[in-house]
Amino acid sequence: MNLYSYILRRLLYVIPVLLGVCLIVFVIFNVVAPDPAFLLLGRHATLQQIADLHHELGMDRPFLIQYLDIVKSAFTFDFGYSWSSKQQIWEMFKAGAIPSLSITLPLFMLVNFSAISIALLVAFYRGKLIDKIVLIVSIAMMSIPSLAYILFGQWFFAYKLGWFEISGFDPSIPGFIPYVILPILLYVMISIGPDTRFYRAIILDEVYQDYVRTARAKGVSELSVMFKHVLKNAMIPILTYVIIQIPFLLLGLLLAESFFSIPGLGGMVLKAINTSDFPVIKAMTILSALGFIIFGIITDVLYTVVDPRMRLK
């Protein structure tokens, strides 16, 4: 099939998946949710009072129109007003991404290159004392909670040795620089460990087919047989997990920007949550599915550049 025809059917697709989305959210936040009036207001709040908010909110009019209301915003990114600061929810999101993306993509790019040359040194050295050290680190490094890596982080080298700042964030460029390093490089430790084991197992996985086998057999060099062979045929899944994780860029880091003052989507949506502010909370829901959808097109087309025997149907 062309490309571009593979690519526009689906796109076509989008749209039917977009719609049970759009209806999943409004099911859960319009049916099953409790009534945001008792959230907002309070348990003392008097019916006029209940009254008049559901119909501020649009709340009083029929489920079919609240729905389309989702679906419109959906197709054309008009997400409406917040509830807690009545600000324009996209004007928040455009607002919010350049300081989660200036921690999310750093990060992301530092563990995932990090992650792929260790698990390539250790299938190298498969089952030697390196192997073994780096397979120890990683369950270790995961066996520690977040959170604890951030306290611990603030304290000892924010706070006792004053090498970074503690919290905070300057939106210039390249001011932004000093309050971002200290939640990037602890979110490097957090990720590597779970990201290296992943990739260790997918790599060893090549390492024992039969065309290693019979590279070796012919005279191919070790490092020509890892990086020309096994590496090119452990792209496929490589890149599902690398591509699944772009998404959540966008969604921010919920600790890193709450403990560190960072005003970013991370941030937001966690205060959304504490506040009730459905609108904000759909909004998002709606774009990490849109999120999701898009990449997993993009995902689909480059399993045919890494892999030329893969055909677009």
Given for the second form:
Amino acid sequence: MNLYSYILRRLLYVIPVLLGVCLIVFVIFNVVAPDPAFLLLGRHATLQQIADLHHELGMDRPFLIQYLDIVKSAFTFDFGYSWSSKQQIWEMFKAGAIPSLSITLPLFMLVNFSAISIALLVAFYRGKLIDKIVLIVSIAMMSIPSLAYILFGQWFFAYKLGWFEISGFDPSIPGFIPYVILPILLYVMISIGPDTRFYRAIILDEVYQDYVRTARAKGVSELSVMFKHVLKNAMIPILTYVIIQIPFLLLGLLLAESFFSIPGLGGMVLKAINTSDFPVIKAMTILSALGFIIFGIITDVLYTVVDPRMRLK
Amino acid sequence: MKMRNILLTVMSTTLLIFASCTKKQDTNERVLNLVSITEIKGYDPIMANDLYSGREISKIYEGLLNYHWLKVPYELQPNLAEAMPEASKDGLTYTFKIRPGIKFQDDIAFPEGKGREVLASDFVYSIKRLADSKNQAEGWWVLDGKLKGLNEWRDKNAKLPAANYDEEVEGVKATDKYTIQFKLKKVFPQFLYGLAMPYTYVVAKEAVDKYGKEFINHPVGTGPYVLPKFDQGKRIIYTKNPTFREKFYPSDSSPELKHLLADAGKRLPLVDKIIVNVMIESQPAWLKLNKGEIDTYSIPKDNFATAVKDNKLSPELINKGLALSITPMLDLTYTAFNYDNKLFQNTKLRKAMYMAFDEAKSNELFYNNTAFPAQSVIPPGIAGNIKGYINPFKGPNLEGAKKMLAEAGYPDGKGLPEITYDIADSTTSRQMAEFFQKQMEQIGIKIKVQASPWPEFLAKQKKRSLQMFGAAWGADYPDAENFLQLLYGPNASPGANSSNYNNPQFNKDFEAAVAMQDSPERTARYEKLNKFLAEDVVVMFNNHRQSYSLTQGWLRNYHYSDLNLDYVQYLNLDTAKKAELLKKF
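Alright, leaving the form predicted alone aside, put up the form predicted together with its partner chain.
The complete assembly is shown below, putting the previous chain first.
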């Protein structure tokens, strides 16, 4: 199938998926979630005020109209205003995306680059001391809760040694750099263990394949085997794993944003959940779903690039 | 050799990068660094229903009255009003003269961006805006049923597409350019406290119209500071309002606060800039305080044991110049029964539960022994609190509790159904609930703990579907009415009386007492009502908390206050001392 036709077909799938997402959002809000009026009106609210607010927010309209409203916003990207902060949701999204990405983007690149490199190294030295050390260190690092890294990191590196800012954020460039280095380094430590183990397992799967043995028998150097043959063939699961992380980058890191006072999207979502700010929750759910769909398509297309045997259907 | 050189270069470069990763403080800058432990909802005065939003709003907006900064107990004083109001003999009319020449801050909402003079009509507009049902104001309760014609105006305009602000309301009128007259439906002296609350702060119609829905994010006030940009972020930066009127630091004080008179007569505000860091987590805020990066902060629960012993600061903190300020808060924590459930109409059951509960142990476990055990609903510091009063049913008294439970008809808890204790989910709430469960188990009462997220918990409370739950109430103003109303029948859920307690006799006596002017006779009535509620154990009165705040040695004029929301204008910095003390950090 032609690449463009494939992309177009996959994009058409977005329609039923989005309708389903809208239905889930609608059900969660109308059946499971508590009434936001109590939170929005405070401790002295009267029944009349609650009824007035329901009317103002459109919560007293028929269910079908409310559902269609969600569908409309999903297809027009007009998510309206936040119920609690009264800001335009797109403005909030833009304001939160930069702080979130200033941590998650470098973190994403650092962790994946380091973990794949280490995985290749230990696969090269599989069974040797270095492989065992990396394995033990990875497991040890995975066993420590992320909160412990943050608490210790803030206390030791920022407070005791004074190498970094304890918390805060400066939206200017390069003003933000001093504030993001520590959370990035800590999250590299948090994530590198499991990622290294994952990539190691994928690479080792390839290392024992027949074509690797054949390459070696033909006298191809070990470095060439690892990079030209093994890594290339391991790219399919690596791509899947790496690309699926991309939509998460925008969602930010909840714990890091909270402890380092970074005004990112993770904190925005948490605040929205705590205040039953439905328009924000709705917008983030729909945008995340779209992110997954789009990056899913990108992954499929990239498969054909790394493995020409693959065809788009 | 080559490899060693490379390593050395890499290491020294890394160290250099790290060293440049921290910003040095400029000690000559007159900047206050404060913390807000919660997100700020925004800057619309009519929505300021929590302490933290109230404090931020009060940096920019002002009202007719405020509380004297250096008086204990709290004392109202004129702020934008020229003097305290003239009250009619029947106590139904209050007439205020406002200070001439007060200006709204410069903003693009005004012609040529220049703030105009505040007039009496602006106050009338602001009051009507609070009453306008389309604004869904959280502060409407302050005026609900109080001013002549205002409820009628609200109801009538609720049906119109837009409220008619030009329509005259008898209860709130500008009688000339600088005079406002309030007419009350019935005598309610507490009305004046409402005029010191953020809900009634003056706003400019031009700004409300210009920013529409987003007015909450574009404050335009008359106060000491302005907020050039607000984006609901984690760092809020205020600068001095260049058009702020001549206002001076107080020259008189209560004896307890005489030591804060060094800046008497100086023009306010005393610092140029304020940075409020929104820090939800306590560890980073605590570390920043210990590094001299923030000027004041309450001691977090987990750091209390290392910071304070026998109400004294640790030598390490003293050496850094930090000072401890301990102030009783005007609040009450309590365990509520839902009176919709007939079970709790059994007074002896309530008394048995109260007698079984070990408040001292709870105070030790959850408040580091810093709270006062509550004996009744009105906290110390408010007229109506009975000095030295000990509630006869306050626990722990296990034998008495068992006997009382038997008298209630449930010997050793037999025949008593399991009681659900609801909490808004958090680690501390869970621990507290489990402690409560164990306490009740001692006399045979079975408690089931049910945790829900905060919005769900609140919804259940408002829908009257909880059985028992923990609650806290902080004073809106320093009058016993604000605490007694927690048990006033007509205030039942979704109002503030979340216990749904409804005793016609209490309601009647409450109504009579709150209509009286402040006097020994009214205090006696408040005391009587307070004692009645205490001995009927209408709720389990747990404790009154205290604020344990730490302040840097360079911060001047600070004392904790629940109600002086505009306190920052009085704070000052000793920059020379700051430079000196920071060397010890």
